[in-house]
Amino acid sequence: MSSDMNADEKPGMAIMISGTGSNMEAIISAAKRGSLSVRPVLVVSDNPDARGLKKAKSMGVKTLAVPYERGIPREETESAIIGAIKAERAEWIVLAGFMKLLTPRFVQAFRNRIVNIHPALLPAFPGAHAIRDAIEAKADITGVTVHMVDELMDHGTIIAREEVAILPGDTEETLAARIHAVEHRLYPRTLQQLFHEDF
(Lines of atoms letter the chains of each structure in order from A and count residues from 1; the text may use other names and numbers.)
(Lines give C-alpha, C1' and ligand atoms only; values in the text may rest on other atoms or scores of the structure.)
Protein backbone atom coordinates (compact mmCIF):
# COMPACT_ATOMS: atom_id res chain seq x y z
CA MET A 1 0.00 0.00 0.00
CA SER A 2 1.34 3.40 -0.91
CA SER A 3 3.01 5.38 1.87
CA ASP A 4 1.42 8.59 0.55
CA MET A 5 -2.13 7.47 1.28
CA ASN A 6 -4.43 9.88 3.04
CA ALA A 7 -3.79 9.83 6.80
CA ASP A 8 -7.43 8.99 7.47
CA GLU A 9 -7.08 5.82 5.36
CA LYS A 10 -4.28 4.49 7.56
CA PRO A 11 -5.33 2.20 10.42
CA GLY A 12 -5.00 3.60 13.92
CA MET A 13 -2.58 1.85 16.26
CA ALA A 14 -2.15 1.88 20.03
CA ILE A 15 1.23 0.83 21.43
CA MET A 16 1.60 -0.61 24.93
CA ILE A 17 4.93 -0.37 26.78
CA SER A 18 6.38 -0.76 30.25
CA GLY A 19 9.89 0.70 29.95
CA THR A 20 12.18 2.54 27.57
CA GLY A 21 10.03 1.91 24.52
CA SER A 22 12.82 1.32 22.00
CA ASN A 23 10.56 -0.81 19.80
CA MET A 24 7.83 1.80 20.18
CA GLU A 25 10.27 4.44 18.95
CA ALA A 26 11.25 2.29 15.96
CA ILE A 27 7.58 1.79 15.07
CA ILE A 28 6.62 5.46 15.39
CA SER A 29 9.72 6.46 13.40
CA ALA A 30 8.77 4.02 10.64
CA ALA A 31 5.27 5.51 10.56
CA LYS A 32 6.69 9.03 10.30
CA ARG A 33 8.99 7.96 7.45
CA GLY A 34 6.08 6.34 5.64
CA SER A 35 7.53 2.83 5.58
CA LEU A 36 4.78 1.77 8.00
CA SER A 37 1.37 2.93 6.82
CA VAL A 38 -0.33 3.40 10.17
CA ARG A 39 -1.39 6.20 12.53
CA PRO A 40 0.12 5.87 16.02
CA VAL A 41 -2.77 7.31 18.03
CA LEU A 42 -1.92 6.31 21.61
CA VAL A 43 0.91 4.96 23.75
CA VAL A 44 -0.20 3.25 26.96
CA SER A 45 2.05 2.22 29.84
CA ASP A 46 1.41 0.39 33.09
CA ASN A 47 4.41 2.30 34.46
CA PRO A 48 3.85 6.05 34.95
CA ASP A 49 7.64 6.55 35.09
CA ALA A 50 8.37 4.69 31.86
CA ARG A 51 10.91 6.61 29.80
CA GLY A 52 9.01 5.60 26.70
CA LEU A 53 6.11 7.85 27.67
CA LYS A 54 8.30 10.95 27.47
CA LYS A 55 9.72 9.75 24.18
CA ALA A 56 6.24 9.18 22.74
CA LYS A 57 5.16 12.69 23.77
CA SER A 58 8.25 14.17 22.14
CA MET A 59 7.28 12.32 18.94
CA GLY A 60 3.80 13.82 19.02
CA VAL A 61 1.80 10.79 20.16
CA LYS A 62 -0.82 10.92 22.92
CA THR A 63 0.11 8.97 26.06
CA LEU A 64 -1.71 7.34 28.96
CA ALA A 65 -0.35 5.76 32.15
CA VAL A 66 -2.57 3.18 33.84
CA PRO A 67 -0.78 1.36 36.67
CA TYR A 68 -1.94 -2.10 37.71
CA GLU A 69 -2.36 -1.46 41.42
CA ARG A 70 -2.37 -4.18 44.04
CA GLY A 71 -5.85 -4.99 45.30
CA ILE A 72 -7.58 -3.69 42.18
CA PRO A 73 -8.82 -6.39 39.78
CA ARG A 74 -6.91 -6.43 36.51
CA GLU A 75 -10.18 -6.34 34.58
CA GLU A 76 -11.05 -3.06 36.29
CA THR A 77 -7.68 -1.54 35.43
CA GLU A 78 -7.90 -2.73 31.85
CA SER A 79 -11.37 -1.22 31.45
CA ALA A 80 -9.70 2.20 31.42
CA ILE A 81 -7.19 1.04 28.80
CA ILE A 82 -9.88 -0.54 26.62
CA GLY A 83 -11.93 2.64 26.83
CA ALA A 84 -9.00 4.84 25.85
CA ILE A 85 -8.04 2.62 22.91
CA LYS A 86 -11.60 2.58 21.61
CA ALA A 87 -11.94 6.34 22.10
CA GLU A 88 -8.89 6.85 19.87
CA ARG A 89 -10.36 4.41 17.31
CA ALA A 90 -7.25 2.26 17.25
CA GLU A 91 -7.76 -0.78 15.05
CA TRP A 92 -4.57 -2.51 16.20
CA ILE A 93 -2.82 -2.91 19.55
CA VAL A 94 0.93 -3.44 19.41
CA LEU A 95 2.76 -4.67 22.51
CA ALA A 96 6.32 -3.33 22.62
CA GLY A 97 7.88 -4.42 25.88
CA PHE A 98 4.59 -4.49 27.79
CA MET A 99 5.34 -6.66 30.81
CA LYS A 100 1.84 -7.54 32.00
CA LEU A 101 -0.18 -10.57 30.91
CA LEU A 102 -3.39 -9.23 29.40
CA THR A 103 -6.61 -10.65 30.78
CA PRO A 104 -8.90 -12.81 28.62
CA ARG A 105 -11.41 -9.94 28.67
CA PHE A 106 -8.89 -7.61 27.07
CA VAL A 107 -7.85 -10.18 24.47
CA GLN A 108 -11.48 -10.86 23.60
CA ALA A 109 -12.16 -7.14 23.18
CA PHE A 110 -9.53 -6.97 20.42
CA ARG A 111 -9.47 -10.53 19.14
CA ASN A 112 -6.93 -11.00 16.32
CA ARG A 113 -5.92 -7.35 16.64
CA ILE A 114 -3.15 -7.60 19.27
CA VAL A 115 0.47 -8.20 18.22
CA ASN A 116 3.52 -8.88 20.39
CA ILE A 117 7.27 -9.20 19.90
CA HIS A 118 9.34 -11.59 22.00
CA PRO A 119 13.16 -11.84 22.25
CA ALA A 120 13.41 -15.59 21.57
CA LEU A 121 12.31 -18.15 19.01
CA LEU A 122 8.99 -19.14 20.51
CA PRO A 123 7.93 -21.58 21.82
CA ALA A 124 11.46 -21.64 23.28
CA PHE A 125 12.18 -19.38 26.25
CA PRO A 126 8.83 -17.72 26.98
CA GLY A 127 8.54 -15.28 29.84
CA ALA A 128 10.19 -12.09 31.05
CA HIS A 129 13.81 -13.32 31.05
CA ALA A 130 14.09 -14.92 27.62
CA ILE A 131 17.56 -13.56 26.80
CA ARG A 132 19.06 -14.63 30.12
CA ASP A 133 17.32 -17.99 29.90
CA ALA A 134 18.78 -18.67 26.46
CA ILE A 135 22.32 -17.95 27.67
CA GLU A 136 21.88 -20.06 30.81
CA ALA A 137 20.57 -22.93 28.67
CA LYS A 138 23.80 -22.72 26.62
CA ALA A 139 21.77 -22.46 23.42
CA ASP A 140 23.62 -21.72 20.19
CA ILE A 141 20.72 -19.89 18.57
CA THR A 142 17.96 -17.65 19.85
CA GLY A 143 16.13 -14.87 18.04
CA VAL A 144 13.01 -12.78 17.73
CA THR A 145 9.37 -13.78 17.27
CA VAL A 146 6.43 -11.60 16.24
CA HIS A 147 3.11 -13.23 17.07
CA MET A 148 -0.57 -12.62 17.56
CA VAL A 149 -1.65 -12.47 21.20
CA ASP A 150 -4.08 -14.90 22.78
CA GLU A 151 -4.98 -15.59 26.40
CA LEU A 152 -1.74 -17.46 27.17
CA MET A 153 1.70 -16.00 27.88
CA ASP A 154 3.91 -15.57 24.79
CA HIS A 155 1.54 -17.73 22.79
CA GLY A 156 -0.52 -17.35 19.64
CA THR A 157 -0.05 -17.56 15.90
CA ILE A 158 3.54 -16.83 14.86
CA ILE A 159 3.78 -14.19 12.14
CA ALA A 160 7.55 -13.77 11.76
CA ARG A 161 10.75 -15.09 13.28
CA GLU A 162 14.43 -14.31 12.82
CA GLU A 163 17.39 -16.16 14.30
CA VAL A 164 20.17 -14.51 16.29
CA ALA A 165 23.33 -16.48 17.05
CA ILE A 166 24.58 -16.67 20.63
CA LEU A 167 28.30 -16.02 20.42
CA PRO A 168 31.02 -17.34 22.74
CA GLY A 169 31.40 -14.91 25.62
CA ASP A 170 28.01 -13.30 25.09
CA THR A 171 26.53 -11.63 28.12
CA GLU A 172 22.87 -10.78 28.56
CA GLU A 173 23.73 -7.21 27.58
CA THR A 174 25.68 -8.02 24.39
CA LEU A 175 23.10 -10.53 23.20
CA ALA A 176 20.26 -8.13 24.02
CA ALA A 177 21.88 -5.42 21.89
CA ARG A 178 21.93 -7.67 18.82
CA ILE A 179 18.40 -8.92 19.48
CA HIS A 180 17.09 -5.38 19.83
CA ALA A 181 18.70 -4.41 16.53
CA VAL A 182 16.79 -7.24 14.85
CA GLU A 183 13.56 -6.29 16.64
CA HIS A 184 13.75 -2.67 15.53
CA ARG A 185 14.02 -3.78 11.90
CA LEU A 186 11.72 -6.82 11.94
CA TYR A 187 8.79 -5.41 13.91
CA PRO A 188 7.88 -2.41 11.70
CA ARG A 189 8.33 -4.48 8.53
CA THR A 190 6.16 -7.30 9.85
CA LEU A 191 3.47 -4.90 11.04
CA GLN A 192 3.34 -3.30 7.59
CA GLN A 193 2.76 -6.72 6.04
CA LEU A 194 0.19 -7.66 8.65
CA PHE A 195 -1.80 -4.44 8.40
CA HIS A 196 -1.78 -4.09 4.64
CA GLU A 197 -0.89 -7.35 2.92
CA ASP A 198 -1.95 -10.96 2.83
CA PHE A 199 0.23 -13.47 4.64
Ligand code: GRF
Given for the second form:
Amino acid sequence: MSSDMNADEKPGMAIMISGTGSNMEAIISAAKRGSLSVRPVLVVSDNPDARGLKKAKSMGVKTLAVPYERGIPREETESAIIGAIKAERAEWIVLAGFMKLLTPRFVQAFRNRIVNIHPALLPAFPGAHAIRDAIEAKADITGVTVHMVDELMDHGTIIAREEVAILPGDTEETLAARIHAVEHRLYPRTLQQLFHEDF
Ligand code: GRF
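With the form predicted on its own done, generate the form predicted in complex with the ligand in the same format.
Below, the chain from earlier opens the complete complex, with every other chain and molecule after it.
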Protein backbone atom coordinates (compact mmCIF):
# COMPACT_ATOMS: atom_id res chain seq x y z
CA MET A 1 0.00 0.00 0.00
CA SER A 2 1.36 3.45 -0.88
CA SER A 3 1.96 5.92 1.93
CA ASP A 4 -0.58 8.42 0.57
CA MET A 5 -3.47 5.97 0.87
CA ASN A 6 -5.72 5.72 3.94
CA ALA A 7 -5.59 2.30 5.54
CA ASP A 8 -9.36 1.91 5.18
CA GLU A 9 -9.48 3.13 1.56
CA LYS A 10 -9.84 0.55 -1.18
CA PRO A 11 -6.89 0.40 -3.59
CA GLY A 12 -7.38 2.05 -6.99
CA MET A 13 -7.22 -0.06 -10.15
CA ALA A 14 -6.81 0.78 -13.81
CA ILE A 15 -8.00 -1.77 -16.39
CA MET A 16 -6.46 -1.93 -19.88
CA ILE A 17 -8.47 -3.38 -22.77
CA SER A 18 -8.46 -3.53 -26.57
CA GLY A 19 -11.86 -5.02 -27.41
CA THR A 20 -15.06 -6.44 -25.98
CA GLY A 21 -14.15 -5.98 -22.35
CA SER A 22 -16.18 -8.87 -20.96
CA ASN A 23 -13.51 -9.53 -18.30
CA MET A 24 -13.41 -5.80 -17.52
CA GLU A 25 -17.19 -5.90 -17.05
CA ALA A 26 -16.95 -8.93 -14.72
CA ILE A 27 -14.29 -7.14 -12.66
CA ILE A 28 -16.18 -3.83 -12.40
CA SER A 29 -19.39 -5.71 -11.55
CA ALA A 30 -17.57 -7.61 -8.78
CA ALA A 31 -16.26 -4.30 -7.43
CA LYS A 32 -19.79 -2.83 -7.48
CA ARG A 33 -21.20 -5.92 -5.71
CA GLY A 34 -18.46 -5.72 -3.10
CA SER A 35 -16.98 -9.18 -3.73
CA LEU A 36 -13.86 -7.42 -5.08
CA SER A 37 -12.64 -4.71 -2.76
CA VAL A 38 -11.10 -2.21 -5.17
CA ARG A 39 -11.96 1.13 -6.82
CA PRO A 40 -11.98 0.93 -10.64
CA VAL A 41 -10.60 4.41 -11.38
CA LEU A 42 -9.79 4.19 -15.08
CA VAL A 43 -10.27 2.03 -18.17
CA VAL A 44 -7.62 2.55 -20.87
CA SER A 45 -7.81 1.27 -24.44
CA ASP A 46 -5.36 1.46 -27.32
CA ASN A 47 -8.44 1.08 -29.55
CA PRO A 48 -10.83 4.08 -29.51
CA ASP A 49 -13.59 1.86 -30.97
CA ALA A 50 -13.30 -0.85 -28.33
CA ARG A 51 -16.77 -1.97 -27.24
CA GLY A 52 -15.51 -2.15 -23.69
CA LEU A 53 -14.97 1.63 -23.54
CA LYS A 54 -18.70 2.29 -23.97
CA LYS A 55 -19.51 -0.38 -21.44
CA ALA A 56 -17.06 1.13 -18.91
CA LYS A 57 -18.64 4.57 -19.35
CA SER A 58 -22.11 3.11 -18.85
CA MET A 59 -20.83 1.56 -15.62
CA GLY A 60 -19.61 4.95 -14.44
CA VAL A 61 -15.86 4.41 -14.87
CA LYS A 62 -13.62 7.06 -16.42
CA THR A 63 -12.17 6.02 -19.80
CA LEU A 64 -9.18 6.97 -21.91
CA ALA A 65 -8.37 5.95 -25.50
CA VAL A 66 -4.70 6.15 -26.44
CA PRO A 67 -4.17 4.90 -30.01
CA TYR A 68 -0.71 3.63 -30.88
CA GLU A 69 0.21 5.56 -34.06
CA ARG A 70 2.59 4.14 -36.64
CA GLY A 71 5.99 5.87 -36.47
CA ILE A 72 5.50 7.09 -32.90
CA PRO A 73 7.73 5.25 -30.41
CA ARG A 74 5.71 3.02 -28.07
CA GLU A 75 7.37 4.66 -25.05
CA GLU A 76 5.90 7.99 -26.11
CA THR A 77 2.37 6.59 -26.38
CA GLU A 78 2.78 4.77 -23.09
CA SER A 79 3.84 8.01 -21.36
CA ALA A 80 0.27 9.29 -21.78
CA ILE A 81 -1.05 6.06 -20.24
CA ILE A 82 1.44 6.12 -17.37
CA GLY A 83 0.57 9.78 -16.69
CA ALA A 84 -3.17 9.05 -16.58
CA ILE A 85 -2.75 6.00 -14.34
CA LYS A 86 -0.58 7.99 -11.92
CA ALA A 87 -2.99 10.96 -11.98
CA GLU A 88 -5.79 8.60 -10.91
CA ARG A 89 -3.49 7.10 -8.26
CA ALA A 90 -4.15 3.54 -9.41
CA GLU A 91 -2.13 1.06 -7.39
CA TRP A 92 -2.92 -1.89 -9.64
CA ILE A 93 -3.06 -2.31 -13.40
CA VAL A 94 -5.24 -5.13 -14.70
CA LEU A 95 -4.82 -6.21 -18.31
CA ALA A 96 -8.04 -7.66 -19.70
CA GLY A 97 -7.61 -8.40 -23.38
CA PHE A 98 -5.06 -5.61 -23.92
CA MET A 99 -3.36 -6.64 -27.15
CA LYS A 100 -0.21 -4.46 -27.10
CA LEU A 101 3.02 -5.65 -25.49
CA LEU A 102 4.08 -3.25 -22.73
CA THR A 103 7.63 -1.90 -22.94
CA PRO A 104 10.17 -2.71 -20.18
CA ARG A 105 9.93 0.94 -19.12
CA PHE A 106 6.18 0.59 -18.47
CA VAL A 107 6.66 -2.71 -16.62
CA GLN A 108 9.40 -1.16 -14.47
CA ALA A 109 7.19 1.84 -13.65
CA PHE A 110 4.65 -0.54 -12.05
CA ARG A 111 6.81 -3.53 -11.11
CA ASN A 112 4.73 -6.33 -9.50
CA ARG A 113 1.59 -4.22 -9.89
CA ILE A 114 0.46 -5.40 -13.34
CA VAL A 115 -1.69 -8.51 -13.77
CA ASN A 116 -2.81 -10.31 -16.93
CA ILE A 117 -5.23 -13.08 -17.85
CA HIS A 118 -4.43 -15.51 -20.65
CA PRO A 119 -6.80 -18.05 -22.26
CA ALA A 120 -4.52 -21.10 -21.95
CA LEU A 121 -2.53 -22.94 -19.30
CA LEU A 122 0.73 -21.02 -19.52
CA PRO A 123 3.52 -21.73 -20.34
CA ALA A 124 1.55 -23.66 -23.00
CA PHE A 125 0.10 -21.68 -25.90
CA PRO A 126 1.33 -18.11 -25.32
CA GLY A 127 0.45 -15.44 -27.89
CA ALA A 128 -2.61 -13.86 -29.45
CA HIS A 129 -4.26 -17.08 -30.74
CA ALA A 130 -4.05 -19.33 -27.69
CA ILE A 131 -7.53 -20.86 -28.06
CA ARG A 132 -7.09 -21.69 -31.75
CA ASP A 133 -3.55 -22.97 -31.12
CA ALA A 134 -4.75 -25.38 -28.41
CA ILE A 135 -7.43 -26.82 -30.75
CA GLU A 136 -4.98 -27.13 -33.64
CA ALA A 137 -2.47 -28.90 -31.38
CA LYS A 138 -5.25 -31.44 -30.58
CA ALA A 139 -4.78 -30.86 -26.87
CA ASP A 140 -7.35 -32.47 -24.52
CA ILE A 141 -7.06 -29.78 -21.93
CA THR A 142 -6.43 -26.06 -22.00
CA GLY A 143 -7.56 -23.41 -19.55
CA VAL A 144 -7.00 -20.00 -18.06
CA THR A 145 -3.96 -18.44 -16.37
CA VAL A 146 -3.74 -15.31 -14.25
CA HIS A 147 -0.17 -14.06 -13.92
CA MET A 148 1.98 -11.09 -12.94
CA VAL A 149 3.33 -9.20 -15.96
CA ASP A 150 7.06 -8.97 -16.59
CA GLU A 151 9.02 -7.79 -19.64
CA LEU A 152 8.22 -10.90 -21.72
CA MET A 153 4.96 -11.75 -23.47
CA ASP A 154 2.52 -13.96 -21.47
CA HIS A 155 5.28 -14.53 -18.91
CA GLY A 156 5.72 -13.78 -15.21
CA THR A 157 4.77 -15.38 -11.90
CA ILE A 158 1.62 -17.47 -12.20
CA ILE A 159 -1.00 -16.65 -9.58
CA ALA A 160 -3.89 -18.90 -10.61
CA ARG A 161 -4.72 -21.47 -13.27
CA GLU A 162 -7.89 -23.39 -14.04
CA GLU A 163 -8.30 -26.20 -16.53
CA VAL A 164 -10.94 -26.28 -19.27
CA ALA A 165 -11.47 -29.53 -21.22
CA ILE A 166 -11.40 -29.40 -25.02
CA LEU A 167 -14.39 -31.44 -26.17
CA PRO A 168 -14.67 -33.43 -29.42
CA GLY A 169 -16.09 -31.09 -32.08
CA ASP A 170 -15.12 -27.93 -30.21
CA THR A 171 -14.65 -24.89 -32.45
CA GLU A 172 -12.75 -21.77 -31.48
CA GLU A 173 -16.14 -20.18 -30.64
CA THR A 174 -17.52 -22.98 -28.45
CA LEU A 175 -14.26 -23.37 -26.55
CA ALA A 176 -13.87 -19.59 -26.16
CA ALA A 177 -17.35 -19.38 -24.61
CA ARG A 178 -16.41 -21.94 -21.92
CA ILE A 179 -13.03 -20.29 -21.35
CA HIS A 180 -14.66 -16.88 -20.93
CA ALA A 181 -17.11 -18.27 -18.38
CA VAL A 182 -14.15 -19.52 -16.32
CA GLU A 183 -12.28 -16.21 -16.76
CA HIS A 184 -15.22 -14.14 -15.53
CA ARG A 185 -15.31 -16.15 -12.30
CA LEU A 186 -11.56 -16.71 -11.82
CA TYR A 187 -10.23 -13.20 -12.53
CA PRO A 188 -12.23 -11.18 -9.96
CA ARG A 189 -11.67 -13.88 -7.31
CA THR A 190 -7.91 -14.02 -7.93
CA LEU A 191 -7.61 -10.22 -7.95
CA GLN A 192 -9.38 -10.06 -4.59
CA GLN A 193 -6.83 -12.52 -3.17
CA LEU A 194 -3.89 -10.66 -4.74
CA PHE A 195 -4.96 -7.15 -3.73
CA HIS A 196 -5.60 -8.26 -0.16
CA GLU A 197 -2.75 -10.78 0.12
CA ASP A 198 -5.11 -13.61 0.87
CA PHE A 199 -3.14 -16.54 -0.54
C1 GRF B 1 -9.68 -13.03 -22.85
O2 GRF B 1 -9.89 -14.32 -23.34
C3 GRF B 1 -8.35 -12.94 -22.17
O4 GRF B 1 -7.90 -14.14 -21.63
C5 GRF B 1 -7.42 -12.53 -23.29
O6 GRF B 1 -8.19 -11.67 -24.10
C7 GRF B 1 -9.56 -12.01 -23.98
C8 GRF B 1 -10.30 -10.75 -23.68
O9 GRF B 1 -11.69 -10.90 -23.77
N10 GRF B 1 -6.21 -11.92 -22.78
P11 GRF B 1 -12.64 -9.76 -23.25
O12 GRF B 1 -12.30 -8.47 -24.01
O13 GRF B 1 -12.44 -9.60 -21.78
O14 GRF B 1 -14.03 -10.21 -23.59
